[in-house]
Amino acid sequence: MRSAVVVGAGVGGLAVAGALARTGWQVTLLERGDRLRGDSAALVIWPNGIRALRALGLGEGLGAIASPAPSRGIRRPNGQWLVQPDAPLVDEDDGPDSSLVVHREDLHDALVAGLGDRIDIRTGIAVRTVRALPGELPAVGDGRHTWEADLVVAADGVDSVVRRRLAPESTAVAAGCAAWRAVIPWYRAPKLPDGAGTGGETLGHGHRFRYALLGERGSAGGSSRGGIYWAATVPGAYRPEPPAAQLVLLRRWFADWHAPITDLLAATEPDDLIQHPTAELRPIPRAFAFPAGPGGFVLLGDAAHAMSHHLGQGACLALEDAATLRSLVLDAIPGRTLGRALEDYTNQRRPRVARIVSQSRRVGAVYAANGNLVVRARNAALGLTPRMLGRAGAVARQWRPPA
């Protein structure tokens, strides 16, 4: 039996994890954390993520766990519109954006559902060390125990052990911003204005809210977790101080825009907020794929292209390589056709992620714009061409799983 090792069991890891395991891989999860667990905030997922779910057999049932993610209008902090919510913000040939969002924890007990019962769950392991030889099968190892494998797949973050000894050149980098996540539950989530429709996005000087509706209020509507989800952005490092200190900070910066925001971040409480890490490797790995013995190592997710979060696609992007590499080794064999199919996975998903990592510079400095001139500038754009954001999604949006 062809036989598996993935190393983190965040989104990524657990749709490969399980994808593989479907397919009669002899599959073990090794995760850091002394559970598998999802964290309390919530995503958006393109459609380019939905439709890797759908490749990956993780389609259905989405819809009793997520909802319609809101329209992209853009407003100032004064609360007048930048971009309209019904200007078309995607090519007309591209469709239109059915995004969704989900509770992250949702998610995640879809993806663990998924994993079923033949999966060896290792938890509380920290991998440190990597075995990359030509005639011996790929490895890792925590110091104690070493886990080898026809494949090992790295889904195991920015910070990723089994990159750094594969693809040293690759470093995390701070992207020049601190970004925090938030879910307030509906029992004490405040009333949304009039007009408020389902969420939307405000840009500033340099700064950046949006929130969105999980189900609706006085019910789970569309999520077992429902509330409103809020996100936001401001320039500089990541925060070190304790969360009920960020909240603080947090109020004061978007202590003067308009409704709801500042609502939002008063019915927040310290044990709602996520500081979310927002450092980007630079540059991208030469190769996802890398041979050893029969098979070899392939990097995923984070492991393989963080970067900022500007476009949102950190999740669907990892989905995407779990469906592409899915289909890749559906049928390999390990030495004989497993390492042409690794070779494959990095011609396939290299050329597209550079190109999102740069789509993704580009949004991230639209939306740093800060000062009174270039902010001016930015917004004069942004009103005049519309879909410049626009296009940077699409190409996002335009992906398909492999035949």
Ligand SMILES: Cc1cc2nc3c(=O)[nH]c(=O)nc-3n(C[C@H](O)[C@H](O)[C@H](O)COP(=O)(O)OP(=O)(O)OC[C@H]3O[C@@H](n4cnc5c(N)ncnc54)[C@H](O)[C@@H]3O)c2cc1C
The other form holds:
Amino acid sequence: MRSAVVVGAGVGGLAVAGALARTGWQVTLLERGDRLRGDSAALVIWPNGIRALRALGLGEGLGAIASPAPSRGIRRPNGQWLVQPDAPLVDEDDGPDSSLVVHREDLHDALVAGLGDRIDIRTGIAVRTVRALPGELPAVGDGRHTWEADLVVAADGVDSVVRRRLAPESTAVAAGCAAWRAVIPWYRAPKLPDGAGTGGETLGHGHRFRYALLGERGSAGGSSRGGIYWAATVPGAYRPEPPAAQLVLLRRWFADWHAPITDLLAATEPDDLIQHPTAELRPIPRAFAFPAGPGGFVLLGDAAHAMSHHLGQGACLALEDAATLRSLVLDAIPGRTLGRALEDYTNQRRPRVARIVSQSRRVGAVYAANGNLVVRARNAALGLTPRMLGRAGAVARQWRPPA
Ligand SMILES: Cc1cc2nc3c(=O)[nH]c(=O)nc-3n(C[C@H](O)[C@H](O)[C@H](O)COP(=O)(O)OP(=O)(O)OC[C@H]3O[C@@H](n4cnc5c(N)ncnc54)[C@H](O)[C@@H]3O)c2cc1C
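Could I have the structure of this protein in the form predicted together with the ligand, to go alongside the form predicted alone above?
To see the whole picture, the full complex is given below, headed by that same chain.
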């Protein structure tokens, strides 16, 4: 039987481990954390991510746990429209914008359910060593044990131990901003102003605030984790203060922003707050797969292409990686055709990812605009050519899974 070791049980690792197990691979999943868990924020899953989930056989329950993502207008901090919600952000042939927003723990639960009961799951295992030698099975270890297999998938995030060994040219660099997310459960969520819709996005001087509704107030739906999700980005570095002090800062930075932003921050409790280090890989690795023995190593998700969160595509790309790998290795035979399948993985994924990374940087530069003159120029450009942002998103959302 073909064997695989997957390192890391984030969105990417869970998706690929389940997909390989469901197609006849014997899979061992190694996770550093003491259990498999998602964090309590939310994610926007773009149409490309939805297609990837469907290709992985995981699309079915999505409707029950996901809500429609907000319409795509952008406001100024005083509430005036910078980009009207009905502006043609998307070229006509891009198809409808049917992104969804989902609580991460709900997505995580769905991915864990998709693992089935045939996977050997080892939690509390931090991979530290990598063996990549010609003629030997690829292997990873934690200093005490070694796990070898035909295929080792590194889905161990931005600081991937496996990538550092196989693609040392690629380094994680701070993205120059700090980012927070929170979900305020419905029972203490503030009332939204009339016309708030299902959420929105507001851009200031390097500051950005987005919010989206997870389900409806008073309706349990398919998830018990409904509420209002928000995400805030400010220029600067990761903030070392305790969550209560970070919350004071956030309330100060967004103090005079339009409703319901100040109300959302007022209703947020320190325990709701999740701060994320924001980093991106520079350059992205020269390859996403490395031959070893009869098969080799694959980099997947943030381990391969961590990028700043401005475009909000990281998890969607990890799902695309998983769907692509699943399809390429479906009939691959270790020692015969698996090596070629892994080369194809690099050939299919790397150019696509490189394109999204450059779009994400472009969008990041627009969002990060700071200083009166620059912001005025940025706002004027956005008002005149709203497609500027839409085009970046269109490149991302157009992906189709391999046949
Ligand atoms: C503020 C913010 C908002 C975002 N919003 C969106 C969005 O709306 N939509 C979207 O698509 N993306 C979004 N992203 C990006 C997305 O969160 C990430 O790209 C995605 O979670 C990466 O998933 P992953 O599985 O590749 O890595 P991770 O989620 O980092 O998972 C890595 C796993 O590997 C484990 N691990 C690490 N090292 C080891 C080791 N040595 N041994 C064993 N296990 C190990 C970790 O414990 C973890 O479980 C956002 C990111 C940020 C910061």
